[in-house]
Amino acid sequence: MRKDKPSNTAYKVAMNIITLGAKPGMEKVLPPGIVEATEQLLLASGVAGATSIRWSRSRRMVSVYEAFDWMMPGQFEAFAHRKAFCERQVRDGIGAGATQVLVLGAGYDTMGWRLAPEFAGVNFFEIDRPATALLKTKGIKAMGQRDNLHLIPEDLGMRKLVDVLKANQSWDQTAQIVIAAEGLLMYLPPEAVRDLFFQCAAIAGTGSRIAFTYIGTGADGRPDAGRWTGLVLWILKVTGEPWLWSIRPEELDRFLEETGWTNAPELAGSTGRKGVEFFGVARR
């Protein structure tokens, strides 16, 4: 991934969400308002044009996605379940006393913008690389800034999460928080993933939780994308956003304990996977 370019993956995920809005039945899975807000954000930020949006929200584009679903079976619809999972964790975490929400690698996700007015006493923070975050900031300003939504353009590969948040006057270092790392971990080197969980533990007060998605490790030691793993990994590599980290679900307990967390599968709602991703929750 080129640091000076907006994330292509973030763009593809956002367009996928718009197309899912045109698939019958997905309205029962997708969080309310997410499709409309995503369209608005992409247009307002200049990330996508009206023609692209119209094409993406068509039944024909649904058919295109479904035609390629053989490569990673179930992954098209899995994006809807992934969004719903993270939003449920945030809502549940707030219900349990969290007063801050931190979204890592936020891309063009609209959860913070949508939930901020509903939870006026909660501060929402989003961090992403400047090339993506600055475009999003442009769109959010056009859509209507929320006083309790804080967009932070930072490359966490260049600066520690702990230092980034300490420098933000709105961040409360003692608060109970919810951290969301959706569709992020697989793009980080193994040492960076471990360090990120350590840093998240350092900023999380008692009762905090982290919700994340991850790729399982196959028998050959590579990230497991199913039958066509080799092809998928090659495509990701040549397009500049390769998968670098994965873990076997049975190894997750120990990994989390070693990084300051306790696995909490009972909070995830499901221990299975959607598409090629597993959903995980841990608590402090």
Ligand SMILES: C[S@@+](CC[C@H](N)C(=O)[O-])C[C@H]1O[C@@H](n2cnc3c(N)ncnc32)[C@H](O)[C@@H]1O
Given for the second form:
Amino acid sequence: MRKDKPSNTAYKVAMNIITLGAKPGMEKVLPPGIVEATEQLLLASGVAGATSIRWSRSRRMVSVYEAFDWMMPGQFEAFAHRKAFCERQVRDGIGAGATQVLVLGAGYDTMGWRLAPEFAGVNFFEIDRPATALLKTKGIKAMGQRDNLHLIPEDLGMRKLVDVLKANQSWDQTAQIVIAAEGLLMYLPPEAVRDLFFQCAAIAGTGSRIAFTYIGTGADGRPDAGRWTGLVLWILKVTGEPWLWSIRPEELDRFLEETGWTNAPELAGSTGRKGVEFFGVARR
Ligand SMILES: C[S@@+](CC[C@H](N)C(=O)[O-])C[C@H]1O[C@@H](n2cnc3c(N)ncnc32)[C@H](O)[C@@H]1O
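Next up, the form predicted in complex with the named molecule, please; the one we just looked at was the form predicted on its own.
Starting with the chain above, the whole complex follows.
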């Protein structure tokens, strides 16, 4: 992932969401308003033009995605489930008393912008590398700023999460929070993932939760993308966005315990694997 350029994977996820909006039946899975808000954001930020958006929301594009689904079976639709999973976690977490939501590696995700007016008493924070976050800030300004949505342009590889949040005047260090790390962890080196969970534990009050997605480790020790793992990993590497971290689901309990969390599959609802990703939830 080039650090000085807007994230290509964030762009791909956003375009995927728009195309999923054109697939019959996906409206039952996708969070309400997500397709329209994503289109608006990509246009307003200049991340995508009207022609690409129009093409993305066509049935023909659905067929293109489906034609390539053999490489990572189920992954096209999995993005809809992933978005629904994170939003469910955030809504449930707020329902259980959280007053802050922190989205790590937020990319062009629109959850904060969509939910901020509905939950006026909750502060939403998003962190992404400056190149991506600044483009998004431009888009959000054009779409309508939310007083309780805070976009923070920071590279978490360069500055500690704890320090980033301490420096933010709106951040309440004692609050119960929900953290979302969607489609992020596989791109970080193992030591950075461990450190990130430690830091998240340090900023999360009792009752907080973290929702995340991850890639499982295969029998050969590599991130497991299914039958075509070798090809997928090679493509990711040559396109500059290699997967660096994965974990076996049966090792998650221990990893979370060691980093200050308790695995909470009971909070996750329908977890398990969707496409090539697993969904996880842990609590403090
Ligand atoms: C695959 S995208 C996912 C975006 C979003 N979570 C979604 O699912 O729509 C991964 C995001 O993580 C961000 N990211 C990766 N490493 C990061 C770092 N060290 N600090 C902050 N953001 C990072 C990228 O810029 C990118 O926007």
